[in-house]
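Just the one chain here, the form predicted on its own, laid out as structure tokens.
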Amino acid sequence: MKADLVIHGGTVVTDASAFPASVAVKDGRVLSVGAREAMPEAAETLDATGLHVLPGAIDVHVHFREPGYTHKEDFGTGTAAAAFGGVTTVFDMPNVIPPTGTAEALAMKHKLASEKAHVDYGLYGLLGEDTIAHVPDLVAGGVIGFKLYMGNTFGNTPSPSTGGMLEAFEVVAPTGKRVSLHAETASIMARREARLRAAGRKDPLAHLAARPAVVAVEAVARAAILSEWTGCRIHVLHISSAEELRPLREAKARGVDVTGETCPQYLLLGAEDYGRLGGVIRVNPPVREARNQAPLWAALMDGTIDMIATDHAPHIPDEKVRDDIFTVDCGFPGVETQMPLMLTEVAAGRMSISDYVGWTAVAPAKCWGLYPRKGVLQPGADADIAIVDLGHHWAIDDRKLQSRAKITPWHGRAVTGLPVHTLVRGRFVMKDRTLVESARGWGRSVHTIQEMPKPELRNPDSTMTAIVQKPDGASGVAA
């Protein structure tokens, strides 16, 4: 059998080891991994001598802003940034205009993504009190999972009451889909921000003061209880504090199907950076005190935190450099810088390259029902590949980012490690640090290959649907 492509000379990385090997690709899938002399004849070869061959990263948390905010980003620029960052699959959030909370809005977003995406993608459906009824149609229309906002962030998506959240979990649980949570308690933050504003506080650190770690502790604990009661799978987004690790660990110990992520900004930045960066650092949840970094790293190592994502949340410079921190749009680009930032920590000895692959490829694929089709380089898997130079020293330059929003807290930061080539399903989407323009529209939705395990429903007799049904023989008239 003749391969389409064989990659020779590189070091292949798994979540358990790294070893010299060649990789053959045929019809978008990995055909074989092994010795050079064992590889088939190929239409094309690539010399990866001195480079490492990784399964492409899967970023389960991006905001590509389309439709509605395309001056900030769109699927074309966002997925180009992903390609340059060695990211081959992204999950896009629903806080756009219109929100991705109906079958019609989802269909429109699928069309936009399919026309522009350079990499594969999943689309979240919005889960709130006014979208619960749309859950079946959203599942049928092709969502990777659902997003529920327990706290306020960009787009001012309403947070459901705890009663609404319980009902939402009851409805999603039978589908087997996972619900990703912005786990901050809305009422605490609203009250504190109002008091800070009344006191004249608008400095950058006022944002951190409005969102103490207890907002995450309470939200994670509450979500875990509702997940445990219903059997709904949940995922805790952007874990930022040491304190919220306790309810996460306790929930996992109780058997709750909960996963979690953290992001480079929480691992590498601290409160002392607010003075230097001003509004650029504003993100929800906030970057916290540096004392949180070591516990977050330890939680990755021991499996409490399952994966690294980015919360890629682009805004243009004018929206990030305002004098009043409460008027600064929250977030910044990250999908293009995550891999270099984390590979720098590999170079520093904080973790191994296999740890990195585990957190950015294997774990996301397993948690979201995509493994072993994605997240690994083995025969039969999609040929989603990031070929990286672990020894390349350079500095991040916001002006050179593919993202439309060219302002990040990483500008000028020295890093070690660079994606040189990125392939999605066997096709180059970035080659020799150049975007392959013909790959625009190559990305496809991964919901078609998602296979989540059968859900384990709990307390089905007490769901909202169950209790509002008339008992057999009842007249429905109160005595």
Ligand code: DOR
Given for the second form:
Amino acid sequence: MKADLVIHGGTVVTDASAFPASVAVKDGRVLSVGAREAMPEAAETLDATGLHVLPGAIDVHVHFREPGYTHKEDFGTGTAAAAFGGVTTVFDMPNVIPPTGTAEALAMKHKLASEKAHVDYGLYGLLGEDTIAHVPDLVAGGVIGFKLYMGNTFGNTPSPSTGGMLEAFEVVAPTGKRVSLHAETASIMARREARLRAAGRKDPLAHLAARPAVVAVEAVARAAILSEWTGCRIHVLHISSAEELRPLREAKARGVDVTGETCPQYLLLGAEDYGRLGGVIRVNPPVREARNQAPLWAALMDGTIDMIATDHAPHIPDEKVRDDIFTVDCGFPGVETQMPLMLTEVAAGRMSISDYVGWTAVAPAKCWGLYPRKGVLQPGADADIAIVDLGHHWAIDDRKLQSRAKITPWHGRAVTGLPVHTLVRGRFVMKDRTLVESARGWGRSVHTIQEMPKPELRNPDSTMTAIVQKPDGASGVAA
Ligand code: DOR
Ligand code: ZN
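Output the structure of the form predicted together with this ligand; the preceding block shows the form predicted on its own.
Then the entire complex follows, led off by the chain already shown.
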């Protein structure tokens, strides 16, 4: 059998090892991985001598802003940034206009993404007090999972009450989908921010003061209780503090199906960077005191935190550079810089390249039912590949990023490691650091290949559906 492409001479990386091997690709899938002389003939070959061949990263947390905020980003620019960052699948968030909380809004987003995306994607549905009834339509319309905002952030998506959240979990649980949580408690933050503003605080560190770690501790603990009660799968987004690791660890120990991510900004930046960066560093949850970094790294190492995502949240310079920190839009681009930043830590010996692949490809694929179609380079898997130069020293330059929002906290940072080529389902989407323009629209929604294991429902007799469906109209819990 003739292959479409054979990649020779590189070092193939899995979450367990790194070994010299060639990779043959046919019809968008990996055909074989092995010795050069064992490879089939190929229509095209790529010399990857000196390079590492990784499963492309899966970033389960990006905001590509479409529709509604396309001056910040769209599916074309966002997925181009992903391609340059070695990221081959992204999960896009629903805080757009209109929010992705109805079948119509979801259909519109699918259309936009399918026309423009350079890489594969999943779309989150919005789970809020007002969208619980839409869950079946959103699942039928093709969501990868749901996003629930326990705390306010950009877009001011209202946070559901605890009662609304319980009902939302009851409704999502039987679908098997995972609910990704912005786990910061809104009422604590609103009260503290109002106090700080009334006191005249508008300096960058006032943002951190408004959102102390207890907002995350309380939210993670409460969400874990509701997940445990219902059997609804959850994912804790952007873990930022040492303190929230305790409720996360305890929930995992109790058998709650909860996963978690952290982001480069929480591993690499600290409170001392607020003075230097001003509004650019404003993000929710906030970058915290540097003492949090070591516990977050340790939690990745011991599996408490499952993966690395970016919370790619682009805003243009006008929206980031303002005197009053509370008027600065929250977040910054990250999908293009995650891999170089983290590979720099590999070069520094903080983790192995296999750890990195585990946290950025294998774990996200497994947690969302995409494994082994995605997240691994083995026969039968999608040929989603990041070919990287681990020894390349360079400096991040915001002006050269693909994102429409050319302002990040990483500008000028020295890094070691660069994605040189990126393939999605066997096709180059970025080659030799150049965007393959013709691959625009090549990206596909991955919900079609998602297979979540059967959910384990808890307390099904006490759900709102069970109660209101009693034939005699009697209310209350089953006898
Ligand atoms: O800082 C943030 N920005 N955090 C979020 O959770 C949302 C994001 C955005 O959409 O800008
Ligand atoms: Zn986010």
